[in-house]
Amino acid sequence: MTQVSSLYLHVPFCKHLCNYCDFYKKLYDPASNQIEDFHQFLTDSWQRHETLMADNAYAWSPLETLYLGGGTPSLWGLKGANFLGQWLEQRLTLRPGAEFTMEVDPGTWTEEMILAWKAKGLNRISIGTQTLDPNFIKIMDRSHSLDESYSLLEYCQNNDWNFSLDFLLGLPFSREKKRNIEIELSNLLKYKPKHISLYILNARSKYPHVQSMPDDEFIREEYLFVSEYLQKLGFVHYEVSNFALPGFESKHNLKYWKGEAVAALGPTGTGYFPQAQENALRYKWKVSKPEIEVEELGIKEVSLEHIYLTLRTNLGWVPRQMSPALEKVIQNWKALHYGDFSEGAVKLNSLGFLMLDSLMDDLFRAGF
């Protein structure tokens, strides 16, 4: 039996569907039965859950890793502690040392809900600040103000957290109303964060503010700024969108780029489970009832994730072999100074990481 030692649970509620975000949420009401329908959704999931994973010889171990994302999994609040501390403990235990992170949005917190966290074994806040510019958080349709960033900001720093936060790139009218980010970083880090989330806007067609969005040079200045900026206070840009202090990398996101095993749980949960013969099964939870959807990944499939998974980090990503047609691209890369490429290892930098769409793309046309 192979072991699950890490377990995502997506939690759908939010308090505003902001305009931008394409992630499965629903508005939250906290007069309605909606906590109490999620409850019996995740009660009803796991004996599914359990026969996906026995029919595949998967077992769980004691998690490493648990993350509550969503949605806004703060407003679950002292309903979601008492439930899932219990569910819990009648199916998995918490690894001592083990990872717990839950997202918090700014104004969707109080003090008594985080310590009954705390309790169960929460020891990581992701928080969703996204900006720190008052006029980008109204543009950006946030549903907090700036106020209430710095409280819960305040918060974590006062009660030594280990925290993250999250920063967005690319918003609409950046040019126009002259967007200052070293300004954002240097508040933002005021408050002794250990790991930063750098994102970038990705807008629909029917984005409201989709033909303001600023131009690719300006994304690429602004990414570069930001990686250098960070890197020149200690931060490391481990992964695509990520930096963290050493040692303060997510232990749950590596588990996915490593193509680790992940299990998941809730509406839209999606999680992968490696096979033998380097095949592998990942599966979603449908929204309205809780059953899954299964996809079944093939050796050509498993091989192109894993060099698109390790090429995101700065693990780097090692050839089995070296064809001449590899052999063309990489010094290629390396002529455009993408990133270290010794010791048989492919590593980006930080502009290797902005061009990943377009390094897979050469691969491909290599015969990869």
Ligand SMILES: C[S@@+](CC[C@H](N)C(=O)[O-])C[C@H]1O[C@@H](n2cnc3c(N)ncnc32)[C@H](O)[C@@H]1O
Contents of the next structure:
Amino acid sequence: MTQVSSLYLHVPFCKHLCNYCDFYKKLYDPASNQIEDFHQFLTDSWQRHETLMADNAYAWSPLETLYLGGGTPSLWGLKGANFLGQWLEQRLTLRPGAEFTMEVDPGTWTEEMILAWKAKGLNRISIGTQTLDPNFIKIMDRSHSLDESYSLLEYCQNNDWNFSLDFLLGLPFSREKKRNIEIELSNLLKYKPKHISLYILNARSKYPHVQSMPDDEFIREEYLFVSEYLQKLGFVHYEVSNFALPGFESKHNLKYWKGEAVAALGPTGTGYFPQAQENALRYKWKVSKPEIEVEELGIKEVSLEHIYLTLRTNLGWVPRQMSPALEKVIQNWKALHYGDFSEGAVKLNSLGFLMLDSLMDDLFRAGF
Ligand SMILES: C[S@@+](CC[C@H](N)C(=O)[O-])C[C@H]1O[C@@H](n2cnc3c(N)ncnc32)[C@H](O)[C@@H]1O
Ligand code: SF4
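For comparison with the form predicted on its own, would you give the structure of this protein in the form predicted together with this ligand?
Once more the chain from above appears, this time first in line as the rest of the complex follows.
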């Protein structure tokens, strides 16, 4: 039996649907039965998940990481803390010191709610800050005010929470409105976050401001500026989109990047089970009913994913063997200062992380 000690749970509702967001969510209506329906979805999913695990020789062990993502898990509120507390107690245990993270939208929290979750083991908060600029918080269609962001930051700092911030780059009108990310970052860092997730805005063709997006060169400068700025303050750029003070890396997300088993529940939640012989299973929950779509990954797919995921992190990729074609690619990356290539490992730096997609193309061309 292989042990599973990580669980992602997707909470599928939001107070407002931000116009740039691609995550699966529905608009929350307090008068509806959405929360009760979600509880039923989780309960109905459980048996299906148990069968999937038994069929593939997986068994639960006490959880090392639990991650509530969304959507807006903070909107699940007190009802969620009560439900999940009991629900988990009947099925799973949290290992002492387990990392339990919840994503919190600054417009959907109360102290009472956070304390209720804390009583169930919550010990890490991921805040959807996005920007601290009054113009851009509106452009980004956020439903919360900057005062609400500051108030949550202050609460987390004053109560010694281990917290992370989401910060967006590459916003529309950034050049025209002279977005000053240095001021935003210095304001954010006054609250002493332990972790920062830095996302480059991914704009679909239907995005209302798609014509006003900054060009690649502008985004590259922003990304490298933030990376250098945070590294000078002691943050480690440990994954393409993530920085942490040493020891505060996301244990949950590291499991994904290392290709370890992570179970998932909730609509669109996606789980991954590595298997013997270097195969793997990936499964995704449907949204309309508690059923999964299972994808079987073969050796070739798992090994390509392994290259991509390890290159995403500062753990680096250790090629099994060095062919002349791969040697040539790596020499080229070295000449372009994309990372550290000593002792048989390929560890990208911030510039290399930024180029990752084109570096994967180099590997394909070299026969990987
Ligand atoms: C599920 S949301 C976080 C929790 C909560 N719903 C909120 O918005 O505060 C996860 C994060 O994904 C990021 N995100 C959403 N849509 C994105 C996009 N199109 N491009 C880049 N990042 C995006 C945002 O930074 C957001 O904070
Ligand atoms: S609140 Fe978060 S999950 Fe919901 S739409 Fe906005 S960015 Fe997406």
